[in-house]
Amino acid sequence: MDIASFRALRTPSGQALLREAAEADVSEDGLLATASRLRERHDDPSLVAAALTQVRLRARARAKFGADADRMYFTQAGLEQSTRASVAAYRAARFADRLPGARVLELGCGIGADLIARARAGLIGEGVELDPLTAEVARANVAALGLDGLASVRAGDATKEDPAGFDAVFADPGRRTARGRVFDPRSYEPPFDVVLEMARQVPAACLKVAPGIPHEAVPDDAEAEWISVGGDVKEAALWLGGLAGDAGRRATLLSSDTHFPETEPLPETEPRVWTLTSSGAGEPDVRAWGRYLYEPDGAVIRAHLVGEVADLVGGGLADPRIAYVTSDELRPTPFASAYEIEDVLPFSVKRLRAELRRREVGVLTVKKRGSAVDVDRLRRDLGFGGRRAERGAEELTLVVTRVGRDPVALLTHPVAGA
């Protein structure tokens, strides 16, 4: 889709075509027939293609943006790289709390997810986006959601912006190239050091970074925050100046996104938020396996806060290099999933197969950490090629890990409500 097709899509005739496409079958099986039918009714094949692309992208976007997705516009790359609405709203609330009424310059605004969230929180924002089409899409999203008075977007090179006069900077540098994800902050676009220098010219800033950013790359004066949604680590951000807290490192868990199926949408709900900060707990002690295994949330692990979780549950580590916490106490916490350990065995496929058969296990979940085992192959080798077995069969979670150089297998059950 080019800018001309996108602009045509926003005309009255383009909007009529978009509505028609939204009511048609755009599944993999029906897409070709729908495209042929629409091309018979409309003269511009590129406009038909743009409309069908938008309808399909909007369907995918509902998982990130809920009901807003049906009014918004997307590019494929823009959707993939955009901030989830729940995360953007959480982050915007921090801006609004610490910098009420602030004027924020956003460097690399993409399709406008963060810009929109801050505008809804009452902050004035100006977004700059290098790609002209993406800038056009962001501008359309601001208008579609009725936020023109609070947010604006222009195409331009973020590195040439002057942040003077703004109260804060938010930056979301590109972390993908044609070859895939970029992990070295120096390879961001624009480079991390350039963005950081610009951020230091204003009283406060937030820089969105990859969750895998090396801790040594985090500036000493920044508060680093890792965010997970529904148990999956989604992103990290560095807070500077008036937006930084005193924690140094923070893991934030959002309970989930609200998912909107294509039929019978669920009502929007606010996700619950839990935050764990560094407390100087130090390294957890090393001990033998206890009654319970705790699997820390990925954001906790990324933030190097496993010691804090060990303190919360009165536990330690079976291996000092592997983030599995063990304890004899059951202490429910949102920062880790708890499993009751039934048995600890030396890792052996033959022995495990016999033990699972003896226990009449029909549904097996396999987890691993610190092991090179291929989970799918292990399931097949254990006789669990299918995902489900007959009803009423015993369910078990097999955890494959190691202690020192010794591979071990833990037979466990999830603890409900923990």
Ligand SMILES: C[S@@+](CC[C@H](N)C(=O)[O-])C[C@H]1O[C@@H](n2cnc3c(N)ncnc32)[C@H](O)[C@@H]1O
Contents of the next structure:
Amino acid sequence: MDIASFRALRTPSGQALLREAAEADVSEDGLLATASRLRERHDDPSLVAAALTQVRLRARARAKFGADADRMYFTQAGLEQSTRASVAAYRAARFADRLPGARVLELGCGIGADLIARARAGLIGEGVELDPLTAEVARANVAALGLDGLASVRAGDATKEDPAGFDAVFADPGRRTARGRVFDPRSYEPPFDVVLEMARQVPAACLKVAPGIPHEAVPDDAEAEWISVGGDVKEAALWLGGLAGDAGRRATLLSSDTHFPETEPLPETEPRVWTLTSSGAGEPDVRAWGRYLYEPDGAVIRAHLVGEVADLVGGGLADPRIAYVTSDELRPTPFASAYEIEDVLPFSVKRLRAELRRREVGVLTVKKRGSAVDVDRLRRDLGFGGRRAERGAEELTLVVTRVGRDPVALLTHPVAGA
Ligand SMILES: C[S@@+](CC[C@H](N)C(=O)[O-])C[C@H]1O[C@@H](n2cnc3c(N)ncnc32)[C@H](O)[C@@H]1O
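Having gone through the form predicted on its own, I am curious about the other one (the form predicted in complex with this ligand); can you provide its structure?
First the chain shown before, then all remaining chains and molecules of the complex.
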């Protein structure tokens, strides 16, 4: 989609075409027929293509933006790189809490997901976006959601901006560039060291980074926060100046917002939020397997807060380098999933196959940590590849890990509600 087609899409006739396309069959099977039917009635094939692309992107965007997706506009890259609404709203609430009504400069605002969330939280935002089409899309999104008075978007190179006079800077630099996915923060676009330098020129800042950021790369004065949604780690954010808390490291878990049929609008409820902060728990004790295994949420692991979870559940680690906590007590916590350990065996495919047969296991879940085992291959070797053989009705979660050099297999069951 080019800028001319996007602009045409926003005219009254473009909007009528968009509505028509929204009612049509745009599935893989129906797309071609729909496109030729629409082209018969509308002269501009590039406008028809833009409308169909928009309808398909909106359908995909519902998982991130709920019902707003049907009023918003997207580019494929802009959608893929955008922050999901629940995470953006959570982050915006922190801005609103600490800097109510602040003026925030966003360096590389993409299609505007974070800008929109902050505007809804009452902050004044100016977004700068290098790609002219993406900037136009962000501007259209601000208007479509009725936030014109609170947020504005300019096309331009954010690294040339002067942040002086703003209360805060926000940046979510692109990590998928023309050269593919980049891991070195110096290769982010805009580059991380440039946005950090700009962030230092204002009283407060928040910089979104990849969750895999090495802890050594986190500036000493930043509070680093890892965020997961429904158990999947999505991102990390570095809070600086007046936005930084004193926790040092935080893991924040948002309840899942994506498990809805694609056709159903998401409920407009606030996500549920749990935050764990570093308490100086230090290294967890090393101990023998207890009655329960706790698998910490990925955000907890990334934030190096496994010791805090071990404290919460009164447990320790069977291997000091592997983030499986074990305890004799069942203490439900949002920060880890609990499994009751039925048996601990030395890892052996032959022995496991016999054991699963003896237990009449019909549904097997395999988890691993600290093991090089190929899970698909192991499932096949255990008789759980594809075709359902004559098996029993038992369900089992097999956890493959190691203690020191010894590979072990834990036969477990998830504890309901824990
Ligand atoms: C990860 S995206 C931002 C997504 C945004 N937070 C959202 O949720 O929609 C990063 C954006 O920075 C833009 N960008 C990269 N270099 C830039 C620069 N020097 N100046 C302005 N924008 C830039 C990219 O075009 C991209 O749209």
